[in-house]
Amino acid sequence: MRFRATIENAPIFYRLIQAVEKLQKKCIMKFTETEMHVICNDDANEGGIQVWSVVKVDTMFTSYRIQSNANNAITLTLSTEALLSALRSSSSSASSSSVAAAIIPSYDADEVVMKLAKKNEQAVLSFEMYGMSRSGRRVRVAHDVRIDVMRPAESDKLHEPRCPDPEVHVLLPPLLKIRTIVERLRPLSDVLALRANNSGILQLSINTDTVKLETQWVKCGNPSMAKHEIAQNDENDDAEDILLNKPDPDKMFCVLVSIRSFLKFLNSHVVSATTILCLCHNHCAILYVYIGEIADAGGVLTYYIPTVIDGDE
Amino acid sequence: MSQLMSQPSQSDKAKPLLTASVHDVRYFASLLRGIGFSNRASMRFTAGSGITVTVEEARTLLATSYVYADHFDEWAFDVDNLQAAPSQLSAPDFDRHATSFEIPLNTLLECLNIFGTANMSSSSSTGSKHKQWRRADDASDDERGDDARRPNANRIDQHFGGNEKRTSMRLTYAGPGYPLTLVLAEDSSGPTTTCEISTFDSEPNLELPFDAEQTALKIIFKSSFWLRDALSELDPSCEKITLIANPVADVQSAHRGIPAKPLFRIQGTGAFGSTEMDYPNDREVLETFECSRSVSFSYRFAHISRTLRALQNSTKTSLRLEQEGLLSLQFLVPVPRPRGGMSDSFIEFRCLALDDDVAQ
């Protein structure tokens, strides 16, 4: 099992890592021969929350070498804020807050290698940095994040929550916005209404027998699914079916989530460019978080939470 | 707890009898949140006037707000729509022109500041700090003295004024067992926040009425930070306040053995310790002194403390003792009218005092 990769784009590995952090303190890695999965699907997390993300490998490393018996894929399981610690010191423009840079150590890192290596027995997943400090001197910083690897079989048994279609896709307001106002219901109430319709309305709503509130965002975006290339599979050919139908555009569609699970999501407002909310009703909300730009298609963070059962509504 | 009345979603078919919006909410949430330390709150819609909040505590403290008409970018209170069930209609002390109802007061605070900008930017007690007993012979303006009172509120208003987003409201009530309707929104372009809060029978509300007639002691503070700043310095671990006042003639330092007659005195007492006060007859900072014979109440420490917010966002405060030891004090809070200009609002609190047996 080898696997060895320069990382060129730290800042967006950071943002990524940065958003999962929050979510969960360990997470999964899965590198294969094309891409780089970072995965939470931990059952303990608040109202079922589930991180899939994807990112090519092209858009972050060099030199990217990988090779094992599973078909040259490699999942392992790590600390979160261990992997954050290494990705903060590998660059000083990885964390952009002005905070941060106070404290990381003022080299510029030449060349970021990440590699699969063990030490003293431990598996670990290694960071070497060289660089030049202001003095002019080679400096060569190591991180070392202690990893676990999962065996083939455990691996192949992670798969994406599956998930009927959804009936709408629509562009997310500013994430901190919306962090402010769900903030304000957290103490109103459990279960948070999510509604959306394909004339661009977005509603997040309370009922409770205190106080019903409903805050409405008009003239969202209604992205087409051909947008986000990297969305589940086979469903190229229902989305001509879909088109097909044409569904009534003002027609609400509404999922119910656990408040926390929701605002567990809106803490990634540190990352998210774009961000895309697809319901499937009554049944799960899923939302792309797109780090960068869409363009760019530098990553994704891919949030599932399944919908609560809730006797009000 | 008074029967739930609310019916869901009847009110957009009803038509109101009260619609009042206003384009900036921040002083209304204010008054409110002066008196914010229960979540039960009692609110009054009158026609001609405005609307009165009160909340009370341990049927001895009793905070009320008003905010007046005048305040309100508009105001419409349709007599005619009132719709009240038969049995209340024929109830002999019916008023026409007023509905009250209980509300839950925290819930209805947090609608307000449903986008984060409902609140006052207003100081802190530790800008009070800064604050010096101005000597004779300084030549400072009252309006400075104010303005560097509280720094924040004025100065940053006035330079950020236009960046900082507003959240404007308009509130509706169709009549008793329907929800309070709020409809919030920042701008045009962004989104609409529409609430139904509950709202209940209102219990008969605790009195406390002041008779004028038999004020001992009026006191009107020059500006709200001399009383703060000596509520603010007394530590928490305090329980009973201590309000001695003497009349202007009998004023008298402590002499071979003969204690003190202070002119007006604050003290606090707790477990750890006391703490005095004492006020000078100074004009600047007791702006109207009227004492017609000795007084000394004590109240409990925590309820005194309750009126710190409404303190820290009022410019004047008002301090009046009736002879048998009822409190009140009146804080000035200053709103802006639709139109320009300032308009007062008020907030008041009543306390009884403690049994002067069991105070002593």
Second form
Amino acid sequence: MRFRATIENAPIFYRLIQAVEKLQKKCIMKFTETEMHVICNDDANEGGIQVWSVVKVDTMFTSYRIQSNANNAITLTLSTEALLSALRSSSSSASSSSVAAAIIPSYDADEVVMKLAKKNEQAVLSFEMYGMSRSGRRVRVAHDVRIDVMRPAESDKLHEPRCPDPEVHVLLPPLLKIRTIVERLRPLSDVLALRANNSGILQLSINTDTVKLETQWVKCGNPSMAKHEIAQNDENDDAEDILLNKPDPDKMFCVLVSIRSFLKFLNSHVVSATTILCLCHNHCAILYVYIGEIADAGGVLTYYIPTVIDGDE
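Take the protein just shown as the form predicted together with the partner chain and give its structure as the form predicted alone.
The next block holds one chain only.
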């Protein structure tokens, strides 16, 4: 089993892990010949939230080499905090003001190599940084992250949640603006209602015995994802119904979610260029956070937030 790659885009890698680090203490990473997957699927997560992300190899790495007996795929578990620390030390550019005041190293790495290794019989993901110190001296810094390699049989059991077809897809406003609003709602309610229709209206609201508040956006845009859905169902004779049976554009669809879960999703604002919310009425919310613009996105983080039962709604 061999794996080695040069990290070409350390700031994006850092922000990706920063987004999921708030979700759970350990994550699953799967490397294939063409993609990197980062998965947080612990049932104990706040509100049952999960994230399944996939990033194209050429978005993040160069000199990428992988070899294994499992179709050249390697799956491992590791601490998100330890991984974040390693990536933080890789470059001062990962510590920009938009990444919440990380510690700036005393050198600038011009090459960051990530590889699978074994230290004292312990498997590690080793990060080797080569660069120039501020005094002009050449430096090499190594940072090892302990890992557990998953057996192929365990890896094969990993599957994204199965959900019904969403009734509505809507483009979200900037996530940082949404987070400002939701943080103000958090002390007032544990449950947040997400509502949207196919006319570009998006609503966030809370409803308790003492307070009712609603924030609404209009003209959000309803992207067509029918082609993607049909591609997944191309063997289904009823696939054309996805296009033909469109719901009433003014009908509102709703999912109640844990407000804390939604705030954890909003940490992905550090990555987001475009985010699409999909509502499966009274079942779950699916959120696609694109790395880059949709047309040429280098990857996507997919969040699944199940509905909660609330008697006030």
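Here, rigid core means the biggest group of C-alpha atoms that superpose within 1.5 Å across both forms. Residue numbers count along the first chain shown, from 1. The shown structure was predicted, so the numbers you read here are calculated from the model rather than taken from an experiment.
In the core-superposed comparison between these two forms, the C-alpha atom of Val270 has shifted by at least 2 angstroms. Remark: with the core as the superposition reference, the CA shift of Thr208 between these two forms reaches 2 Å or more.
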